[in-house]
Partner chain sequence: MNALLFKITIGFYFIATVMYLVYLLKPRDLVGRLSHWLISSGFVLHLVFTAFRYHEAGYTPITNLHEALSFFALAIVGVFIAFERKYHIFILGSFVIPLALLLMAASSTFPSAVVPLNPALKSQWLLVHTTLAFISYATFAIAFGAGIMYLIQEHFLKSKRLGAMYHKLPSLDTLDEINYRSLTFGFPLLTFAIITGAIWAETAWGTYWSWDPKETWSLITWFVYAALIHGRLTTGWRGRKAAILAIIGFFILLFTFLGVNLLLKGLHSYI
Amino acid sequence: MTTHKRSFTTALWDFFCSLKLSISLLIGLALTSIIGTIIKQNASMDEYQHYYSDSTIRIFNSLGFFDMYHSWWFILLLYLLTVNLVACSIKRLPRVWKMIAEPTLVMDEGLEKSLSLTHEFKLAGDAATLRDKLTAFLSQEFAPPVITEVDGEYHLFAQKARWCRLGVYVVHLSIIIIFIGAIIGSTFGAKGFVQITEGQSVGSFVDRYTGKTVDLGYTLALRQFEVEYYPSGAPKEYRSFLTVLENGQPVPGLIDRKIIVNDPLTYKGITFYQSSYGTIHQLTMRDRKGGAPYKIEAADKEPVSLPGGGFAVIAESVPDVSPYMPGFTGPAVKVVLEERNGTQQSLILLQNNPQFDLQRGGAQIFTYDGKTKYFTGLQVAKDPGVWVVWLGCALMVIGICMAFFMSHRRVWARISKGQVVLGGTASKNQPGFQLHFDELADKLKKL
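Taking the sequence provided, give its structure as one chain in the form predicted alone.
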């Protein structure tokens, strides 16, 4: 019974230490990341219904494809890769660490035969004199050696860049730290969206995952929004001028801070990304029988509730109506009215002809003031794990440099009765090290 348990434990340990498991998990993560690239993540159901059928939406939603990077199976892949990296490191690190911390100082015949680079030659002088000469030579040309005396023979050992052998484990550690940072961000962070109209401000946003309101801890105000267009009429660049307010006072350095796409604003761990924009139109509604006018502010294609029930939606807006309605000029909007009973009607409102809607004969008369304001749409991200991720990225760069661009080079020398044997090896770039080793041997022969 005990043997069976030990065998199962050993098999499980070998499974998690397997290089095949590492490759399989990396391929799996790469393939699933392609799914996350092809299928837009965290979009609204209305947007998904525009592209997919109801049955496809149900399947994708059950598989977590619409929020893939938070799905249980993607997180499981990350956990398995983490366990795999830890197991591989634990299994292989002791041998590598022993090579670094307890190097072989004596070049006996067995070690000499295992080395691919060796030179043997004679030098004048007794063993002690040659020891001192080789010590000074290696210290100047390579690295200070460790001297060991065995049975009247002197053994010198010198090495360079021994810590580069830990590069692969630094990379392993960096990946684990990046995963930890991602988990911290996923657990304690939040993502959402805010819409701010010119002259207005916000102090919170709704987390898209939990639906909870997240307090910013300060106020974000939009003073101005600007759009620059190409000659074709397509937007070239749009920018928001944001001001951060704490206790009603602007924060120095964050007054009218311009943000554009790929140039976000970050303050107290919360980042605001320029995402979208739109126009707010000002309408006025009056009752045909008299009474106070009612001011309406409506964005394009956004329904606005009307007093007494019903909705108004600005379906389209143009800066000049003359190409569409000869004889009329100036800005115009097309408004769709929906009554409480569901009936709809469309009307055209002209800024330069405020009495135009009188001809419709409705109970309410609408006019278009022509005044517009922009609103900005900002993606909001609160990620307390971002600095942990950056730390992991920095460690990964260091580890990659250690693992691929540095080489652990070792040189041994044995001195016995005027006979000197020089041997060496390198963990990487053996041909390059051979050139350097041959140069050392040529210089040493001339001592």
The other form holds:
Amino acid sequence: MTTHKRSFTTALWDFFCSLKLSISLLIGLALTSIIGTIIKQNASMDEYQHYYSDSTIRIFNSLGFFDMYHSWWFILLLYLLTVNLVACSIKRLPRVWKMIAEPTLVMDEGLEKSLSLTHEFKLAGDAATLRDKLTAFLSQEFAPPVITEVDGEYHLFAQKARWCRLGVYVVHLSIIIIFIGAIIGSTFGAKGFVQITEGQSVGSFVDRYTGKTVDLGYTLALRQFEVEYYPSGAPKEYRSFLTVLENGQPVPGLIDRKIIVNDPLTYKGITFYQSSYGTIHQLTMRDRKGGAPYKIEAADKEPVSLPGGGFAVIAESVPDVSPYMPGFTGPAVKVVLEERNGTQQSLILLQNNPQFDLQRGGAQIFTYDGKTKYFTGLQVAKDPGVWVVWLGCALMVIGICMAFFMSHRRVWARISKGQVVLGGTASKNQPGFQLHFDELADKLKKL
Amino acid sequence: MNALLFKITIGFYFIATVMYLVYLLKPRDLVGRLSHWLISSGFVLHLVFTAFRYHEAGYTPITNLHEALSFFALAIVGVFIAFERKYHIFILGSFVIPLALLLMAASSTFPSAVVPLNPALKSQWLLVHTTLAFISYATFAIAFGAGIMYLIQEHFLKSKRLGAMYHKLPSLDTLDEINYRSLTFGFPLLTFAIITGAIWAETAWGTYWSWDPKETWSLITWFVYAALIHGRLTTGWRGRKAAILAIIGFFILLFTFLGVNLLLKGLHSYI
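Alongside the form predicted alone that was just displayed, please also present the structure of the form predicted together with the partner chain.
Below is the whole assembly, all chains and molecules, this chain first.
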């Protein structure tokens, strides 16, 4: 029974230590990741219903395809990869560590045969003289050697960059650290979006994933927003001037802080990123029969309700109407009116021609009074795990440099009277090391 | 000036391609050296063109298809020259340089006007991130070329018809070595490109990873090459298997570079 049990745990251990598992997991992750790039992630049900049939939606939903990178099976693959990484490292690290900590100092015949690079040559002098010569030579040309005496023969061993053998394990560790950072972020962090109109402020945001309201612990006010355009009309730069207020008092250093894309503002672990912007337009509605004018403030594409029922939506706004309506100039908006009974009509309003809407002959007359304010759209992120992720990335860069660009090079020399045998090997780029080794041997012959 | 430089570069690449194909038929050392000289001169011109464009636009010229395809070709030619100098194998050019010419031809079909930069791309990371990515892509293109040569050479060996081609192509060992060396450069560079991309994404979008199609496909590429490296280092995926995987890997990479931008929508849809 115990042997059976043991063999099962051994089998399980061997399974997790196997490189076949690593490769299968990597390929598996690669293949499954494709799904999320083809099926739109985290879209609304309405949108999915537009593309897929109800039965397809049911199947996709049960497989987690609409949020597949957070589905149980994808996370499971990542956990399996982590266990695999740890198991492989535990299995192989002791052997590598031994090679680093207790190097083979003596090149016996067995080792000599296993080395592809060896040179044998005669040199004048007794063993001790040659030993001193070679020690000086290796120290100067390669690395200071360790000397061992066996049966009247001297053995020298010199090595370079032995630590690079740990590179692989540093990379594996870095991946685990990045995962830990990601888990911290998803457990304790939140992500959302806020929209602030000039002159207004926010004190909380809604987490995109949980739907919960996250309190900032302070308020963030937008004093001003600016946008600059290229001559083509495309936005060149847009900036928000934000002030952080704590207990109603502005925080020194964070008054009118300018933020632009690629230059966010961070306060108390929460970062605000410039993401989008829009304008608020002012319209005035008058009854044709007379009466008090009614002022309407509306952002682009956001419906506002009108007195007496119905909605108005600013479908489009342009800073200059002349290319679209020759003979007219200045800012203009296209407004879609939806009356209570559902009938729609669209109207054009020109800031420079307040009388323009009279011709429509409607019961109400609208005028466009122009842009009043901007609002800014900010991505909000609270991610306490991000520094752990950066630590992991830094380790990964170091580990990769060690693992790919450095090579553990070892040289042995066996010295007896009048004779030297030189042997060498490198953990990587053996052909490159061979050139160096041959050069070393050539110089040695001339000693 | 720029348009002219671009045309001259294409001209040099075209003649170099012809010469490398001539070399495939008549592997004379003189032909090889001439091809090498042509492609090196073309590369210098291309570099000057790119520098002028950088100066004119004020940012790394890589933000539309015209620029990106040309930049990819530049990276491929640069990395190829490095490999050619190291391994002294002119014939690698017969398989890699036509690809660069193809990319340049594709680039020339897109509008070349300098478009003002989208605010999201205004960052020093644009240069670092994209350069790392393109050099890694170029290195994998070399692995792709070597992989194809490997399969051809192996076909000759297997069919025991050691025709004229057999003697022109390098040995299987050399080709496998080139494949391996390109992997050991391409993979670290791809990793660095993904990491710099994550840092940039954090400052621009507020999250270092958002599973945007471009990010995901670069990770898919990374997974595939990681699998290949582990297969090589430990379970002996050498030779044929490694060659086939290098070819598949390059097609996935091409999709990451072009397919994602043309077919899938996401945050990276600048091109």
